[in-house]
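First, one chain by itself in structure tokens, the form predicted alone.
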Amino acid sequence: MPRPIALGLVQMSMTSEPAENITKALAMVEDAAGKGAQIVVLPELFQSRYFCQRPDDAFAFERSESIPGPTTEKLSELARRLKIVLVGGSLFENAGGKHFNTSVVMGPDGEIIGTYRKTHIPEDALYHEQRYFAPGDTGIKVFDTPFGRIAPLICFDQWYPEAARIAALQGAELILYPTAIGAVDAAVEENITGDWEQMWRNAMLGHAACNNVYVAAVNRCGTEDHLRFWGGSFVANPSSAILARTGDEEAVLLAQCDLDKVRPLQDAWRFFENRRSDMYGALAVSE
């Protein structure tokens, strides 16, 4: 029997005022729910502009908060009122003085189903996240919700097939990637990285195909200092076909996902059963 769920992605731009961003995010979540979305996902670090462009933004730490905390209270209240599963993108979490990039999953009853702390933390030009976040210590998490088994991963986790595979092996039917990624410089993209947006999308489409799960990425949009966030949020099915995709403007994206297609496709391809775990020891060796 089909098991359809409606997935909503909130692609938004951010200002320098957290209160404005949170108000906008809540309004866009409500819009998505009003269009029928049962699971709604916000972008990474949606409370603020992407402060990690600078390696030394001390003011950012003043805006970090605990979980539960003021922002999760607002998300909880909205999820309860709308009777949805709300994935709060990610927040700058202060856990007793240690800081993480953390995704929070709220249930339709307003309770926190669980949290996931970003595993892979980048450190390169304009993405100085290692100056702000400790590596996540939760491990890859899969959460049972009334609308399916979901795994929130966060942005840079997108580039690691290991994270997606672990999530799928733990029973995830839908992998979600709240994201903050954009183009740095046209010359760099042309001469070094190639089409960065296409590479970004292709990596996640590969996770959908190789694990036979639904994959969704929700990015921010707009220009912030030296970064142009390209948006491009999308949802792909377990065969890696794109079901829905946005452009580079603010948008609420909806897609219908039949989660009962996941297991039959996994059984047909048998990627998990045919793994050679005895040959993968090199994956756990640090350089």
The other form holds:
Protein chains: 2
Amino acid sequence: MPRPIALGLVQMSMTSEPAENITKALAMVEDAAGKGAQIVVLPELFQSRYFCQRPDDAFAFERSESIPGPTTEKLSELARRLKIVLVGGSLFENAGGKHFNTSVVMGPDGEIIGTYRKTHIPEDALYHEQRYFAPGDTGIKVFDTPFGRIAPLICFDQWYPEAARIAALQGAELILYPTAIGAVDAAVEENITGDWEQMWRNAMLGHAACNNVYVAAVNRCGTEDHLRFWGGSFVANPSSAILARTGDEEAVLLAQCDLDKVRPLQDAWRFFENRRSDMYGALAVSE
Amino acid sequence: MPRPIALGLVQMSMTSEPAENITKALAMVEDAAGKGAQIVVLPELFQSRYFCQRPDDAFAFERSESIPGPTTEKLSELARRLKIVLVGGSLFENAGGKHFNTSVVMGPDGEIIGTYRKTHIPEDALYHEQRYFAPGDTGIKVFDTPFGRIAPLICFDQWYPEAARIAALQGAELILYPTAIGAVDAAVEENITGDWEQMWRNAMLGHAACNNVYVAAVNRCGTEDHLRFWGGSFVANPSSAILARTGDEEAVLLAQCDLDKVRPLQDAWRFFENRRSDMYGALAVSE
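Let me have the form predicted together with a further copy of the same chain next, following on from the form predicted alone.
In what comes next, the whole complex appears, and the chain from above leads the way.
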């Protein structure tokens, strides 16, 4: 198991043509692997425009697909050819009529190592995800890959320290967040202002700091209807320092992650040993 | 209830003479109030040097005290005279022979609004707190004061998103962290390097971002034996932007906190409504 590993993030914009998006995604993954990336991550729902802006895109449902299915076959073939771990952003999964926002992790032999269904589903103006996705039923998952133990979480999960902590307690060394988040244009913006990109980044830097794990977010970019996706993909190390970060344009971002730094730092700070799980009952109680 | 409120943080260094430390603390609280602060916060264990550097300071136990007791009487009298809410950093509490690291919140009539006993107790080189303090038995507490609903947590608690979340779920608008954290000098430093002040700050910015609450940390400063306390006290708003921050010298830091911004931001982002408490069982299970 080679450690340190090279992580590659594919920040891309999407057109309304799935075939174009897949072609571009595959090309950018290949670009990342050509630059040395061993784990490559795509954005959330990278095959299409972010259809959840509308509450009622019937066409999106028609294009939802099974896992394994035609898209995972393409991703598997690429992962096998490039000998990489490929985290397939997320797909709109149709599981026998029940729909999920699902991340697929493929290994360097092309096998599906595992899938994760997004746990936290938002429902807001321009983010009508509850109209499309059932709440994930897999629980927080970690997967052993040839390049480290990784936890694929998805977008809105990033606001939940609960999810990051559960991943870290299961031994995740690297938490990945395929994402689709952007600024709402002035026509829709409510009377609440703030630097949301900074807030979004700080939430995840907090997860890195409190768990002493690597954290990476992979956002889309470009403007789609009323949303301007801000890009800003980044990788933070286990002491929450930012190792690499993109702007708001398409980019393949590379970062070296020495996963052997995770356990010694966790052992030095002892955040896990000094948890008081007897005091956390309020976290797991339904209201 | 006046909102916005002015928050004052007292960042100070300590000598080996408790009488000097208390005199200085009271003077700096008065300074903060003179500048308009309505809630004033002192550092952790502000009456003494950070005795936990040594595992066996018997003299520290001799000076531990009951609550209410001589120190809270002084703090109460000052809070009443200045008409402020005073968060008395933390005290080394002797509760009938059982010892805690305890924060006391005093109201503008001089009454004790409540106490909180530090939940998470570290035990590390130069931070031998488990030799002195029993794990807190109060649970995470929030207190309604005339200037807002506040949660006093203490130092090592800051690495626990669990504690911040529980405070926010109870309606805390402002989470306060009296702190004693510093860099270990080269003679003791292990072979683990990082920007710990940044990691410390990022952990708490994450709490602000994920809970949409104000967060403030009040550290000590100065060098004591093998620890250089880095100061760096700060206040962050509910979107995790830093409003004010000190350097590593003694300072009274003022920040305006519009607590009426907390609920609308929480309502806009809906992090609480979209929690999946059914998925968080692993957080509350003892290992």
